[in-house]
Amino acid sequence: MDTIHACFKEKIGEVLLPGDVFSFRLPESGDGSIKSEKIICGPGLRRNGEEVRVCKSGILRHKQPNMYWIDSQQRRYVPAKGESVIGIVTTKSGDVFKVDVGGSEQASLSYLAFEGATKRNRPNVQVGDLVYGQFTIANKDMEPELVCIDSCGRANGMGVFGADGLLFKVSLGLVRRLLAPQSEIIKDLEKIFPFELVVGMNGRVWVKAKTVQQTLIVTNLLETSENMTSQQRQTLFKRVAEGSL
Amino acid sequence: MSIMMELDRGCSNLREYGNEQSLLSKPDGSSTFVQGDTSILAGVYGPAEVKVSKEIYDRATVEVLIQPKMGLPGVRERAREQCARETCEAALLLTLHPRSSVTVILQFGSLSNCQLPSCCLNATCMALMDAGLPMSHLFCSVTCAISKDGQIITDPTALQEKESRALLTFAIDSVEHNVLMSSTKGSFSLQELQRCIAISQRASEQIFQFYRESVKR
């Protein structure tokens, strides 16, 4: 039990690179029993016959009782399954729209897989029109696809979108943070204004509020609070809300 | 976001060099990479859509791009992009990202000539890790010159490159420091090369000290 988590250990919050290995040589116990371990690597772990090696650069970090992962800061967004996502509606061909979801590949978005679509009555969706929905295909060797329903049928928040509002790009690390379950940054912000927002998992954030250049404060807010401190934050937020009053 | 490092004069003699993260806002990664008079800038985009003429059906493409300060690509920088590409099908984690693109774009910041191949390589590496690309291990150059007298420079000037009688360069990879490409110009005995490459992992190994630091910022 303690010699991999050991070796784990001694690098949680480390900068590590890609390349930096994690060798296992289980002890030779006296009795010849070995006790198994079960470990679970995350994104930016990658296992290589008997060791476990790093494959992004990032910081080791840890959740009880043994997942390990690399918290990597990240553009590019790489479709995984099960995430919620902001697409953009591309073509209409046939029964299937494809959907930029800013990943390698397109979308694909069946118009049955909206609530209370059938195939007389045909959901109402344009070209350019903004999608929320969630990956149920998104490996690396099929084209990815949507759904705009959950498993019992209801659209759950899912579907079309975004008839005025703002869309534009973060980075993955901010989103996380954004999504994560006590927001600080949700909460700071829902202080000033109130708004509508709806966060993608793959960067992508509609932001709507009362009027044009509220909408625009709370872009500009959102964008650099990236880089920011929480500190530096609330200074700025405050700041923001004696001036918006 | 930028460091700028100054090695002592060591055994491996290196000149001081400084690299910066994440500047540009479009790219997917960047980095820019200062080694003495040389400055180069990287971009890279991916994993990214890709022509049907072009996608592999069980790996990323891999595309590299240079564009020199002054002038049109002429056919000195397809071969420099040729070795470029070829260390970075071997570095990266290709076969996670099939039918995808992964384009890295190289400018040249000055007009010194010296080093290219092996500041190109290292803005290149630095730009990848930026993008997050998943990489089985991290890759440097270094260039070695062997003057008329037989004595090799590591990391030499653009007048000792010159006055050279042969110039190498290598790439080496950081985890069991291999030589992933060598580029060769000049004439030297074997006894010779298995000096340079001697030397070059030893001076991996400080370029690659250099590259966790400036990552740890």
Given for the second form:
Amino acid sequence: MDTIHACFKEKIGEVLLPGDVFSFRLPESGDGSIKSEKIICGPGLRRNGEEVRVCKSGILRHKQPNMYWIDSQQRRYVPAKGESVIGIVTTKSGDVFKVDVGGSEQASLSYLAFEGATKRNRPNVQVGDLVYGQFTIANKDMEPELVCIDSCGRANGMGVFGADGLLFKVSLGLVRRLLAPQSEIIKDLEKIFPFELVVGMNGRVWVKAKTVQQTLIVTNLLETSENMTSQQRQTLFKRVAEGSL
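Switching conditions: you have the form predicted in complex with its partner chain, so give me the form predicted alone.
Since only the chain itself is given, any partners or molecules it might have are not part of what comes next.
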């Protein structure tokens, strides 16, 4: 495993550019056969045989045991199957809603793709509403398709939402940090104000706190924490909590 991963490990934490190539030879076992060892290429990396090409500029990251990806400050979103996003309903055409998800084209959302929806019991969805849904179809040859139910037909937190909150956009890198298990940014924010938070993989974030002022403070702290170190962020959050800002 060290033979295959050595070319990656020496570049972890460094900035890579599109076109950079990692080449490696799979080690042979004693009987002359080639051992097959798995490497998972995340966003920004594309594998072709014994080569891995970088297709996005950013910093190479690694997660044990064998996952590698490029951490970039990309803002343009490319829909991917299974990802949960925040969309804005733009039009209603027959039995289908058109939803803006921030990609190159709008996604379609059937009125039957809600929990408990039937032909007689249609969901109350209006143009301009925010919806939290998941992609079931997302590729370059077909129109993206959203649903607001899981595989069991349950909403599971998806559907129409967003009354009295604030929607704003951040980089996809910050989104991944917010969605990480035990996110440090979320933990630090919870010590200041209680708030509701919805994060979409398309870079959209919705926040609602007790008052409009607190909502704006949480929004500004989220946006400014993107380029801060952990120590800088904690110092800023502490000053806000003490009321010195």
